[in-house]
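The data below hold one chain only, encoded as structure tokens and taken in the form predicted on its own.
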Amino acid sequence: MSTANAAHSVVEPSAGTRRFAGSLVILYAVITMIPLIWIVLTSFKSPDDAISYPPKVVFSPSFEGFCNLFTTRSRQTPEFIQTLGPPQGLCDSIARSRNMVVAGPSNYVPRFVNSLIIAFGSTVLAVALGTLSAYGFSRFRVPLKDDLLFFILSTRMMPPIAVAIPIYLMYRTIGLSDTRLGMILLYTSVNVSLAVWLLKGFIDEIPREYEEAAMIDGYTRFQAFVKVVLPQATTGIAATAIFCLIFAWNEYAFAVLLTSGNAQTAPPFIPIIIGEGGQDWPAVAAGTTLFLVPIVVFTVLLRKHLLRGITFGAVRK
């Protein structure tokens, strides 16, 4: 074997190093995994398999869980029941065979509305307004520019529950408690920080030529700004955009304080789904599992950007 061929590169990892890392990878997503698996399992699981024990992995699967989610029932007497017509789909049969019957549909489809559009409204505002501030710290000279980025950051330091009391107040003589704007406002102001630190990072990697080049051709700073500078900041965009939903779609402790009826987003009413004789665990499992999927779908719809890496469209010197 010749010893061009025999060289290892310092750079390169050995196979060992690689099989040993994938197992890593591999352990830590099946045990991540494992929770998220339980819960979807729990969703189709019937009230009497769910609290069971030992555990049930093995079970007959029912929907009770989602029609216990969507619908309210009220318990009836055998006799009136059968004075009723033919069941009404597979919810009403499910009640029916524990002498109850769906009374209405129940408040978790508003709820899964609210937190949607609270959410990615959020969203949408923190990352416009923090590209905009970034690209204002990155591009121009702003006075004690060091000292705004750094109280800008300061503004995460501090746990946002900490400041839940006064804005329960403010929000309550202005008049934004209880409605989505309010929430809108409210995330948006605490993932503005987030967003502009992380978008500065990526379009500080983005050669000012680029611009140069267009405004020399003719175009406005803005004009440049939208049709150089955006598009090559997508992988920034796009994982800001990730963490700022994220924050917003889970955040519970605002959603409790700040919400009680017309904006009460889906985290703080899972918890409360009541089924007969306590906890329907099925229900908040299935409230759960349909939780998940906006965020997985945002996920996967941005991965491919995500992918792309931080220097994409860096000049090569």
The other form holds:
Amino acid sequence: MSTANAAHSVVEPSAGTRRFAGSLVILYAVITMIPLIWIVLTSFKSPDDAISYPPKVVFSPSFEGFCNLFTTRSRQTPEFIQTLGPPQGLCDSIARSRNMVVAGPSNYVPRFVNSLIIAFGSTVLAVALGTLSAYGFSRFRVPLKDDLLFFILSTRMMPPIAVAIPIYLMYRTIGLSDTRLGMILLYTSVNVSLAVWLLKGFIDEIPREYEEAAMIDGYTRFQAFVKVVLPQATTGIAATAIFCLIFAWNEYAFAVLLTSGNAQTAPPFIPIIIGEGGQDWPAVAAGTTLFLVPIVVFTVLLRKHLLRGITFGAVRK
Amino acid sequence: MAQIRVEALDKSFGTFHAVKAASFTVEDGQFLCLLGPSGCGKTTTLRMIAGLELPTAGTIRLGGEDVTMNRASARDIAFVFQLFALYPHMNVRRNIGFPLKCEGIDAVERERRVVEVARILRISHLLDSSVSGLAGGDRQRVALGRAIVREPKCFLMDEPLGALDTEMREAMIHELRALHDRLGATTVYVTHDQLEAMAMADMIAVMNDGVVEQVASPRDIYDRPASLFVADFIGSPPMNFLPFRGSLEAGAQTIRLGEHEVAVPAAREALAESDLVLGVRPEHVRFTDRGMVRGEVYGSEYLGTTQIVTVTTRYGALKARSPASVSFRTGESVGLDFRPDTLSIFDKESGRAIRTALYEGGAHG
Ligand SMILES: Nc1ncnc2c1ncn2[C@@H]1O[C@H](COP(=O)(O)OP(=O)(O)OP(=O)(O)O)[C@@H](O)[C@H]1O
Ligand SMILES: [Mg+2]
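Now that the form predicted on its own has been shown, please provide the structure of the form predicted in complex with the partner chain.
Now the complete complex, all chains and molecules, led by this one.
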């Protein structure tokens, strides 16, 4: 990557300039990473270390946060605990040291699964719909094209929370309240406008001669779209998918309002993990740490496309 | 292989009339160049023949069959785009084999034909390279390969050499023509470069502003232009135009230019008094002291074996081609006359050529 770019530079930056630029980048990276690092560190602290003042940077790591994230526990008298057999694994022994026993699994795993299903489901839907409509807008004479495109974009102009109450009432009436399908449809409808606009830019950049050549060679338009346009739009599709996924994955306001027992996603669940005597910060941090993993994995997998994609197709070979 | 017949083809984009009643015929195995300035409707005409654009009116026949409303894929033609339209996500082999894959031809046969085409185009060594790394000329060959691999009824090419540098272009002009002679495929080739058209075409159709002005062999286009536009567009430097007013009788062999009688090819039509234009190619202007047009040398442009001498006369600046060995002084007074059998006469108002012994009429001859 860097070697290819270096060939384009008019003057090679001097070693000093490079070092200066490098340290700036590192400094910026550190500043943005601090909250993340702090969360990861907190997830390995004991509850006391987590709220100690001044904050502890060096501490003895503990898995209590993760244990508390995945389990529910009940307080018992030491005498009762004595009567039990040997502890069942690490979490049980941590709990017993605090005069508690593990009562069962927490809701974190089902909430996390909900998040996965809803976020990926809505991303796939939004990108698929977005690609098709972007292709239509890009290639065909659509009546009122500009007005339609503006209308699609305008759904993004107000804060989502402004429509939360009507949607809540609507969903309750038609039975989509607190369902995964309801949340998938909701996030899809929010993301599809972004997807159409982003993807239209990318598809406009693909010369229509490519499909025309394929159509002359015997493909139908749909075949040409699948075999010729899609492979060339992968960059745009990947970039759009990441934007959609990040929105759906992190969405909080609608999730709080529209989901509870059944379809609740991780974001509204994590902050309300309560431990003994209030907020269980290590468990919250552990939940957040794990919550970051899918996005990081997805982004790393699509990184190659994203790097070119976020320039919005401006780079042509 | 097949004849292409375009009859009274019309195309409007909304209120914009891009192609107006275009008609021409490309005989089986012929190479026709569609030549005209930018924006005159060449690409639109070609896209209608290909089926990428539906005409507003008119018919298109391929090998006698009316295909006006057929889908592009049902016409059995190959199109070479200006941008080459090579698929960047496929290597050379797969690019060339793509049309065969669309037709559902099996892998063994496909490979055989791709290798054969690559051999003809001398790109066998590139079959496994990615198309994005190829030089312009090689990209062009791959695009041609994709067109010829299917052995279609005819080829349509839209400025396929437009993106190449001059040197590459010269070489490709000869290669393309040689390829055509070898395959004998009916070809329509769009270009705005007259030298390309002159060098390659059996027939040239000159378009201007959506109208096909003349369809003829390169020699006829040059020697017997059907309109002022064609005369002006073809040739470098272009034809000299001397405006005059007069009438013509059928069979008349002279016209009156000022106070002189000028011998011209015998007129084949009668004309009431009107504004006319006499057209003279620079190479048909002769320097002679007894010349009927007198003027002063304004300057000359040295071209190696010849030179273009500009002479200011009462009819405006005239350009004459003369051997480079003759020397002219600026301001020198010279007499000019014209080779009678080469002169064209045009009607100024309509721009059409008057029928004479030189130009027998019929724009589509
Ligand atoms: N899809 C379209 N919608 C509206 N106008 C169009 C469309 N396609 C072409 N035109 C117009 O029709 C005219 C002829 O276009 P065309 O592309 O056929 O010209 P051309 O002779 O190929 O020119 P060039 O040498 O620049 O390629 C142009 O003025 C162009 O702007
Ligand atoms: Mg064109």
